[in-house]
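Shown here is one chain on its own, the form predicted alone, set out as structure tokens.
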Amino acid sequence: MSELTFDSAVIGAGVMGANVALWLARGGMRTTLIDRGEICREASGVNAGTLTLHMTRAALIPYAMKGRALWLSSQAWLGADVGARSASGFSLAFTEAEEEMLVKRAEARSAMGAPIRIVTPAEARAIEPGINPTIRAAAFCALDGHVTAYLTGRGYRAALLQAGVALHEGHGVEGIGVSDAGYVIRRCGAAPIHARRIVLAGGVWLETMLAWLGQHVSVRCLINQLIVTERMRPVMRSVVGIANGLLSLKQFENGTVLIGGGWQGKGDPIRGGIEPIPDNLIGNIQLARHAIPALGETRVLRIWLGLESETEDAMPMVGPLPGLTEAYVIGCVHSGYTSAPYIGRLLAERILGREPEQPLFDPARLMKPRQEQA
């Protein structure tokens, strides 16, 4: 077998792709992981790293709970501490409409197994004293937390190499051809790679990647703005959000506070994040200060943009591609960092010929006829 011929090739080295490649290699397949950049340094390297059940879609709760548990035990299966920490989580309601939304969201997630319950303002402040006393209600979950996103690439690199995965970084893929032996992956400025089976794990770039194989799926690209503050005294121990989903707060051990929540900046999949939108930054910061008033004591240190992918029905696509042999896709998982280790392992199990313990998310439901693309 040539050094550029593999049983499996995973294209896209974010957390989803890295997990699939790791479990395939551990399952006995000769595997390569391909990316134009470095492992977990594109979209996966610039996200908030939140482990959340509050912000996860109800249907994904069982996957998120399994994924969260894997993150917290990363030393055992990945061989590295990636800064995963357990914390309680709150979703706050300040208005009557937000309270109604809070209750509905909590009920839907509880029905899927999440230990989320509605608490009074007094109960919420007894657990997290820094919360604004003007809240009407809060949803509380003991199973939230966060991962230090920039540490994951280091951890995965060591684990992948130990498992025998061939890492091909620094050369983008420009197309995929089909051969009698499987697939030919054409790279920019480098020799092609041959593989019996392929996995597309490109996140916001999946629309382009699927088109290489004649598959047509619309993928929305979200340009999320993220903010980190200077170090400050401890003001919160929990992950804090708001019922409408426009806020995500967490304080790290070094005292910095990460502010997110999906407020949008400018960018696209080709150029990535281009620039923030000042009004959205101001709105995000004001909402953060409203939720935790003590944040008024600190200053913004840095702002950056993270990319997130979403399908038309806002549900993942994970599984085999229709009409193709041994071609798979994984991506567009809402709050995907939480679920990534588990969903990646599920797809690897499917590829290895085993029955996954949870259903995958058939990409065929999203495929569009060619005439709709005209």
Contents of the next structure:
Amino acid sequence: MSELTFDSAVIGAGVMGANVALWLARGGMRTTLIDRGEICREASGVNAGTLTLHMTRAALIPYAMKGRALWLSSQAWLGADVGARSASGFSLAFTEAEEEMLVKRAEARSAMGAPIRIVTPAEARAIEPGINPTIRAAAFCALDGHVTAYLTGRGYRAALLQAGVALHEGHGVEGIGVSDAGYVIRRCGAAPIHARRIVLAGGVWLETMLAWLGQHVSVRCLINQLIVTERMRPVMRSVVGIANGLLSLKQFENGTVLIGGGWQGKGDPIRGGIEPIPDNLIGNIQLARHAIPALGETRVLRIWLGLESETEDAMPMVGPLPGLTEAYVIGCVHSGYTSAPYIGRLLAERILGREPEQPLFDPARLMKPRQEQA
Amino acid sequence: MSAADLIIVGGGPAGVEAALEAEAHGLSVILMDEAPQAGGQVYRAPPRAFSGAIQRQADPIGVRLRDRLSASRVQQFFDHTVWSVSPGFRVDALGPKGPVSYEARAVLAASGAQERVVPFPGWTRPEIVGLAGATIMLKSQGILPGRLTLVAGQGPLLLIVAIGILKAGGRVAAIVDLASRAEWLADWPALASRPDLAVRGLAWRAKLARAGVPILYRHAIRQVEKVGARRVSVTVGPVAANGMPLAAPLRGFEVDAVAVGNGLTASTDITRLLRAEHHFEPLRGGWAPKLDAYYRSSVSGLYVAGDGAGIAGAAAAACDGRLAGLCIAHDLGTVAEAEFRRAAAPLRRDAARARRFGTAMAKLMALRQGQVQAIPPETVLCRCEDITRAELTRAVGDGARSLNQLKAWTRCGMGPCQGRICGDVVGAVLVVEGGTREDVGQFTGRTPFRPLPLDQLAGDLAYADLKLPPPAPL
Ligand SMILES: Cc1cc2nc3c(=O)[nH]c(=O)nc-3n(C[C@H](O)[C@H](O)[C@H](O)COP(=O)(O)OP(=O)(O)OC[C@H]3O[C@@H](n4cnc5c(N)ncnc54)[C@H](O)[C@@H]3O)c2cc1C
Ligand SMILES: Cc1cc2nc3c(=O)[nH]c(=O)nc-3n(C[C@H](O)[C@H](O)[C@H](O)COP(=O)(O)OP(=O)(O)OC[C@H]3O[C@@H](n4cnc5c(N)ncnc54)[C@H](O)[C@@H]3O)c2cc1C
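The structure above corresponds to the form predicted alone; please give the structure of the form predicted in complex with its partner chain next.
Zooming out: every chain and molecule, the one shown earlier first.
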């Protein structure tokens, strides 16, 4: 067998691809993981790393809870410290309308198994004294936390190599051919790679990747803004958000505070996240300072943009591709970082021929008829 | 939001000359700088509150620059820190009255340079200042780094600082210069292109000789250790032509301050943010934006002049600035082709001559490979985050190839300076570990260009008045 022939090839070395590759290799397959850049330099290395259930799509709560538990025990199964920390989490309401939304959303998520309960302002401030005293109500969840996302690639890279995965960084895939023996993966500036099975794990670039195989799906690209502050005195221990989901706040052990909430910047899959929209930046920090007033004391250090993918029905796309043998896709998972260790493993189980513990998310529902060439 | 034809970021010689030239050709111009007055790093004005004696010491070139600017119709925004430039263009700044933003058809980045220091054990001690920082202290406030100072590093700032210290009544223990005497002389033809500056250089050397200041050529600092309250011992040793330390003989100096610098690097915050193309020019400070003969970057409407386009010195910055101002007026349609050609020709000649001198000086400031190889493993490279060379080596061992991956894996460059201080040296270290400058790349440019007080940016706003996007889906 040639050096560039594998049982499985995973394209896209974000956290999704890395997890699938890891479990395929550990399951005994000769596996390669291919990225055009370095491992986990896109969404998976620049995201907020929040393990929160307050922001997770209700339908994905069971997956997120499993994923969160895996992150917190990553030392045991990944063999690396990626800064995973357990904390409690709050979602706040400042107006009557927000309070209504808070209650409704907490109920929907509790129904899916998230241990979220409504607490009074006094209870909330007893646990997290930094919260703005003008809140009307809060939702509390003991199961929250965060991972230091920028360490993801370092942790996975070591684990992947140890599991025997052949990691190919620095050459983009340009197309995929189908042959009797499986798939031929053509790369830019490097030799093609052959594999019996392929897994597409290209984040916001999945639309392009799927089109190589004649599969047409629209993938929306969100341009999420994150803001980090300088180190400051400890001002909060919990993860804090608000009812409408437009804020996520946490302070790391080093004293820096990360401010997110899905506010949008400008960019696209080709050029990446190019520029923040100054008004969105200011709006996001106004909201953050309203939730935790002490944040006014620090300075804003850096603002960046990351690319998150979403399907038309906003549910994940994880499973075998219709009409092809042994071709799979994984991506577009909301709060995807949280659930990646679990969902990636579920797909690996399926590829290894075992029945996954929870259902996958059939991509066939999203396929469009091939567009006629104009 | 008010608008102009052109916004210039940076009020040093490049920015001011460009502003005056563009305005003279009918453009409406906004000039912004975080400093309280024009002059940039080289002609930094003494604070207005300071006495007449200090004011009189200000460089007459700077005084003239400020006078001409006040007599012009250029709209000036000093004490304004520019923190973002968006395509199209919108420039956001934080001024004394809070956040402001302006729009323009074109932007000129004239944001100058920052100093590079090649780390050695002890370089982050409080007794140590940068050469460039020392010039600012000396000229804007007449403050000495210490009573007895060792001046070390490379390039023309060595002489400027040593002379400045003597003039201000301080003492210089020695000048420790990476270059050989022959290297200074090698560029004599280029120096002769600016006889005034060449003569000044000779006069300075004579003054240093009279004051008995030893100059150790081909030497560099090995380490600095504390020996008492505000007193340090500096070990100095010889180096090879590529900067690599040679075994002996070592010499020791006990001083209360060390001024050290290893050249300047271009400030590329704006061009990196807007994803303009850059190239690596080792003899002009390293990474610099690619420009055509009209000072246009690869981003339409974005121009660059002065040290921010690659180090060439103050005289070249002024000439380039003027020419850039003319080119922008030409591109925006206020100067006819024939008039442009007539006006540009003499400016191009001046600029080329000034650049010859500046480039010779910049060459002395270029980083040498042996300097980088010699940085000991336990030495801190990123002072904001306390990251040592050994930690970088480990990250490279774990598979980091680019500067950005290295940053993610170690936090090197994640602190308040955002890699502006360490970026060039860390890039050079990565090259020593394997790869080219192009493979290693640059830190991704992001906003804000300077840390911004969160309270000032947020302003005062009632919760009900916050403009929120629609709620996230359930
Ligand atoms: C700013 C931001 C904040 C977020 N915050 C959170 C959070 O707090 N909690 C949470 O759970 N989730 C969060 N998310 C979502 C989460 O980050 C993503 O769901 C997850 O990282 C997606 O992983 P991925 O592997 O699918 O995609 P990516 O990490 O984007 O990986 C895709 C990979 O494909 C590679 N690739 C693309 N084209 C090619 C090609 N032609 N050839 C080879 N390789 C190619 C890319 O280089 C990239 O490495 C956030 C996302 C963003 C952007
Ligand atoms: C600290 C320092 C000291 C120096 N001392 C000397 C010296 O004594 N003699 C000498 O010959 N050369 C000296 N140099 C080199 C000299 O500065 C340059 O050759 C020359 O000043 C270049 O002119 P310029 O107009 O390109 O940039 P500068 O003169 O550096 O002007 C750039 C201006 O842009 C402003 N600026 C940058 N970013 C922003 C922002 N985001 N928002 C608002 N304003 C901004 C700065 O405040 C500065 O005033 C020094 C350089 C440095 C960095």
